[in-house]
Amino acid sequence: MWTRLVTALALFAATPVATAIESGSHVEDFEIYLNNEASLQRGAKYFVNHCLSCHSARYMRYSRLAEDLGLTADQVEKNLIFTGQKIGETMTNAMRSEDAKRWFGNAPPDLTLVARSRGVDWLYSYLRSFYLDPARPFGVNNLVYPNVNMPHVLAQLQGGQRPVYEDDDRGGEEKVIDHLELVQPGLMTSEEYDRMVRDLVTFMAYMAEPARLARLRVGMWVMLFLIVLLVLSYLLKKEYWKDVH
């Protein structure tokens, strides 16, 4: 009996987190699992190398993503501080908005609570369907958000991609992309691409609320402590009802 209930209360923490599904077209069901401390060290290492140099994350201070990453603070400084930044300091960039307007039309939006506004699923398929598009000032659209002003950062990684459009007999209407195709390959294969997105949106979806970990951890104590006392109170219950009965 106990040991169902302890793999009861196991799977309860390792639960996905449930998301927001944007309505739209082309967004994908995604889960993600903030108690694996692994996928989030990736996602943060991926997120500062690739995320950073335009966007800030100005409510997560780099001390609060070590002690929850489980990382010292020696580690955080080495491997994740590039701007001269101290350990307490929050993760801002070095790009002045200013700059920023007049590069790409409109200043990067801080990333902290992205995952919330958006989804994890909406990110997640964000990501994964940039596609070339000479028309376009950098060169490439997307999918999920079309027209958007922001080059496609993870090219090197991801490779490039063509749309692939439905067939129909709608004339000279505007052709619908069925789906994308990749016709440059780029440094990661498509399934360790994948992975590197769930990683950087499950580090995203954390740094939106950092306290959701401490939530996971302490719920399961929570459930546990009203198992005993469920099991004393029903003991106490027969004990004072024996007569009774």
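Numbering follows the first chain given and starts at 1. For the two forms, the rigid core is made up of the largest set of C-alpha atoms that agree within 1.5 Å on superposition. From a predicted model like this one, the values you see are computed outputs, not experimental measurements. First, how it differs from the form predicted in complex with heme C.
- Once the rigid core is used as the reference frame, the Cα position of L182 differs between the two forms by less than 2 Å.
- Taking 2 Å as the criterion, A211 does not count as shifted between the two forms: its C-alpha moves by less than this amount when the rigid core is aligned.
- Once the rigid core is overlaid between the two forms, M220 counts among the residues whose Cα shifts by 2 Å or more.
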Second form
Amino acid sequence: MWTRLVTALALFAATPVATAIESGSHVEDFEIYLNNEASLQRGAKYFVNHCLSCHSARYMRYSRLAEDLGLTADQVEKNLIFTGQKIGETMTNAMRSEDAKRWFGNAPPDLTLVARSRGVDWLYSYLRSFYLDPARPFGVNNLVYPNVNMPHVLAQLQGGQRPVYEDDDRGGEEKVIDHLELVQPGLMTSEEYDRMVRDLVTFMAYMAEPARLARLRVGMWVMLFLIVLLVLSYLLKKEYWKDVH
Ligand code: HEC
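Okay, that is the form predicted on its own; can I get the form predicted in complex with heme C now?
Below is the whole assembly, all chains and molecules, this chain first.
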């Protein structure tokens, strides 16, 4: 009887832990700093260089980007537009979705709003979680998006990761991946790669809600104004009351 009770208690205690691992696994927390303009500019550059060939961002206009990211029209046209488009146009590409479906199995979705639909934590984890898997058509799989149909387009920069499995003695059952380990170095160190992903995700977060950036900026001026007002009111109060005893 005691053994049963102990087993029941152990199971009870273990349950929440197990579900937590299953549901939230491998998605890391990621904090964005939208008012980091340099990071946004780098993110935009990485985005047009590495993502725009397959994914569009058709609700984002280049001119808006220029304005929000502190770039001139000329800088945007020279450094960010590779599609022969004009600055007033939206960020689209020439890929037809029927072709894309044939090539990849799934058409690459538009990414304008992806930071809202997936969340920044998920995006940050997704871009860092590709691993080598010879069983997949592109030779890679993804920890947070199992059997994804996107090739690891940043593999040259990140290198190749292999899965390290949890050691368990359940035998026979499918093995569970514990974490990934870099086995083929890429052109970047892992710190550099993580920073690049940070910039990319920060840019995607901005793109999903450009007004947030404006709110942040207006908010800072409002705070500054209130502080100045506070000082002035205090001085005024002292002036008015100085002869009252
Ligand atoms: C060679 C084409 C290609 C390139 C380049 C590419 N992707 Fe993808 N991507 C895809 C395909 C195809 C899918 C659909 C995968 C699926 O549904 O299985 C996808 C899916 C995604 C998704 C999942 C979207 C969702 O909500 O389901 C995200 C996020 C994403 N890509 C981000 C990026 C980023 C960021 C870049 C640039 C660093 C990039 N992709 C570059 C082909 C590409």
